[in-house]
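Take a look at this single chain, the form predicted alone, given in structure tokens.
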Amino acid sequence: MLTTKLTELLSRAFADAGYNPSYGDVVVSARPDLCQFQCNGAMPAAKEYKKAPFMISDEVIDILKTYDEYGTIIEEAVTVRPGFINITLTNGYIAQNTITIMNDERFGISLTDNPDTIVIDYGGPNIAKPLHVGHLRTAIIGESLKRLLKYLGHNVIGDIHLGDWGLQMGMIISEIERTQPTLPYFDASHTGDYPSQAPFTLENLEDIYPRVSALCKENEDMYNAAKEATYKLQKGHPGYIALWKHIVNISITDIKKNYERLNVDFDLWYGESNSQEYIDDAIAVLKEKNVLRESDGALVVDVTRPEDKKEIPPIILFKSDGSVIYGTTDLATIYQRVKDFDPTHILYVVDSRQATHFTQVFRCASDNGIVSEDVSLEHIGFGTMNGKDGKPFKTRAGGVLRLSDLIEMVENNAKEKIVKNIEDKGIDTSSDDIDNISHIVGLATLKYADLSNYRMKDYVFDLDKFSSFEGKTGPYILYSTVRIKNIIRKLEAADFEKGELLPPTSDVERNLMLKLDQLESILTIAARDRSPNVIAEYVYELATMVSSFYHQHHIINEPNIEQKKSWFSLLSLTLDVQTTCLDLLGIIVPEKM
């Protein structure tokens, strides 16, 4: 990475000039119209050494000019008052550095020397109802973080952590018992196996849960019946367990289809039910610490700390009726993850509105020995995806939009534009091709719209804006990338070969080479800040630069063969970097558009 090499040189120059070498840090220039890199160390050094900053920078530059690297690596280093050191590299060194990137299948990015074991919890759907638009961000952001951290060499385990064990299960079971009481699941005298076929379909489930949920709010008897069913299920009632398995199997089949459409996958398909056997172990740890106390019949643990500026309520582990809730299963899940995977980090990619809940759970776990001090528990919060009215995205009727309907909406929008483009150009393309490309473009529309925003930010999903083939959108980036593929296909069809990379011949070519060098720092920052938007921004800038490059330099018609081969190599490298970054965002690149 160029900034690393330049920091080594400038740090040596600061030291040789009699100053602390720590002031030699070099960064990419904030004013690319003036220079490529800059060192700002003379300003803070001026305070320590009681000198004008330009005097320090002049001394450092004088030393720098005595090095062999000056003239070979650095073309020019100048002082800009009050004391900035502006640096411009030689074209030859920029090309040499790009060749180094090109010759490494990982673009010069080494795997981490100290890999962490990281569990990422980024699903959390309630299996009692279909996935809805609220499940989008956790899936998209979590998937991108999983891919990024794996790419950097960490051992990453993605867990969907299904909501499959709470009151929603009791609601469904109690409603089925109310409406179909003769089923064997509710017969106390039943012996042997229960039916292998569920007595309901996915469509039935989709009707039952919202209906019974509404009824439980109005009818206390029905609510109590749901609570009783939940309690019996969690205590192992055989008929309820058999019925619950049917619910889980039917729901997961549908959930997998929707996540597959999003190009999202999980290493573990665990749910809250998987942590049940660890509840007693987690509670035993808390009992040993003597931190459990009773509050209005419930069992709680206080998690406040002296430095708190606002009150953090105690975490409830057992309600007054003896049933467990999310906090209990979350603690048991942490206990299980520590036991099974010995992780260094557990990340929860969950709506930022759940921040208090995770503060309670994390403090209870870390303060009382459920996890050691070496295990980092992180809540990777995010804002909401809103409609044009600024409120969370809903259907026109005001209901919660299903995720499958949102995916279909963006795919249909993409299909309309693709079909129109095909008709305008008179291209002969099969319907299968159109459907596949529409799916890929729709996916890019949805994912890039989300990931291009900082995750903590609420954003407005404007389909017309985000589906445009111009501007900072997924379709624009795909089009730019496919255009590179088209040029490369034409070169390969003519049996043309890549050649040695030559020094840049234009500003746009030079800037493209410099942008390719930034990949390592981009991925490092994105991983450190858990922010895929950093990669999304880089991808857009790279797409814009390569578009300018192939518009300015007519590669296919270039008469200079060596130059043409050089550009072929640069274009191939850019394509590899671009597709790698898009893959880290979970975005697929089609062969054609």
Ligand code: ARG
Given for the second form:
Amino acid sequence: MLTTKLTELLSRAFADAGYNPSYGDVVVSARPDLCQFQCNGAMPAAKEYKKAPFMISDEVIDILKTYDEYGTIIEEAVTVRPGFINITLTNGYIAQNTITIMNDERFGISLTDNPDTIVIDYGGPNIAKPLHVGHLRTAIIGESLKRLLKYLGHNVIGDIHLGDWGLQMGMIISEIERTQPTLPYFDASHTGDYPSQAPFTLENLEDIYPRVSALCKENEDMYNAAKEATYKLQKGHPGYIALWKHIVNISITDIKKNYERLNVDFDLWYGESNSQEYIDDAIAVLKEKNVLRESDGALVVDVTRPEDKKEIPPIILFKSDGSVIYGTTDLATIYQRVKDFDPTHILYVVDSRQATHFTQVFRCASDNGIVSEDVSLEHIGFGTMNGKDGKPFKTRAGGVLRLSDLIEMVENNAKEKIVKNIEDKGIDTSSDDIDNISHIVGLATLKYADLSNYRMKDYVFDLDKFSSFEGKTGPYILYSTVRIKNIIRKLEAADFEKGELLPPTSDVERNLMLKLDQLESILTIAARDRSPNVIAEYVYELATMVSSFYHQHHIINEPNIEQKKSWFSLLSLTLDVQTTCLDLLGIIVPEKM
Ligand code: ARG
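Let me have the form predicted together with this ligand next, following on from the form predicted alone.
The next block holds the full complex; its first chain is the one shown before.
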């Protein structure tokens, strides 16, 4: 990384000038139009050494000029008042650095020396309820973070953590029992196996849940029946368990299809139910600490702290009817994860509106020794995806939009544009190809729209804007990347080969090389802040730079062969970096579009 090299040099120069070397930090210039790099250390140094900042920067530059690296690495270093040191690199060094990046499969990014073991909990769909747009952000952000942390060399385990153990399961079971009481699952005298075939289809299930959930709101008897069924299920009632397995299997098949379509996949398909066998052990730890307390028949643990600005209510672990709830399964899941993986971090990519829940669970777990205090439990929250009215995105009729419908809407929109583009350009493309490209472009539209926003921000989903082939959008970025592929295809078709990278010949070429060097710091920041939007911003900048590059330099027609070969190499490196970054965002680059 160039900033590392320059920091080394500047620190040496500060030291040789008699100042603390820690002032030699060099960063990429905030005004790339004015200079490439800058060191701002003379300002704080001025305070310590009680001197004018420009006097210090001038002295440091004088020292720098005596080094061999001045002229070979640094083209020029100048003071800009009050005491900034602006640095420009030589074209030769910029090219040499780009060659180093090019010669390494990982673009010079080393794998971390201290791999963390990170469980990342994302997705979190609920069994028997269709996936809706609320499940989109966790899938997109979680997948990207998982890929990024793996890329940096951590040991990452992505767990979907299905919602498969709560009241909704009891509701569905009790409703089936009410409407089909003669099924063997409800016959206490039943012996032997239960039927291997489910007594319902996915369509039935999707119909049952909203119906029974509405009924339970109006009818107390039904609500109580659902609670009782939940309790019995959790206690292992054999017929209920058999029925529950059918519900889970049918629902998971559909859930898998949805995630596949999103290009999101999980290492573990565990659910809340998997924590059931650890509940007793986790509760035993709390009993040992004597922190469980009864409150209105329920068992709770207090988790407030004196410094709290807002009230954090006690976490409820057993309801008065004895059944366990969301907090209990999350607590027992921590117990399980510690036992299974001994993680250093557990990340929860879940809507910010669940912040209080996670504060309760995390405090209860780490204050009482369910997890050691060194394990970092992090709620990676995010805002909502809103409609143009500023409220959470809904269907036209005002209902909750299914995720599959949203994906279809975006794919159809992409298809219209792609068909038009292909017709306009007379590209020969089969209809299978068109469907595949529309799918890829639709996915990029959706994912880029989401990931380009800082995760904590709410954003308005504006399909017209996000699907445009211009501006900061998924389609624009794919389009500029596919154009690189087109140029490379033409070069390859002419049997042309890559050659040694030459020093940059223009501002755009130089800027492109400097941008490629920023990859490592971009990925480091994105991982540190758990913020894929940093990568999203980078791919956009890279896309605009590479398009200026191929617009300004007509590579195919370049008469100077050495130059042409060098540009071929640079384009190909840019394509690799861009494809890698897009892959970290979970976005695929098509062959054509
Ligand atoms: N199923 C939950 C929901 O739909 C999300 C689960 C998030 N993960 C967790 N460990 N609580 O809200």
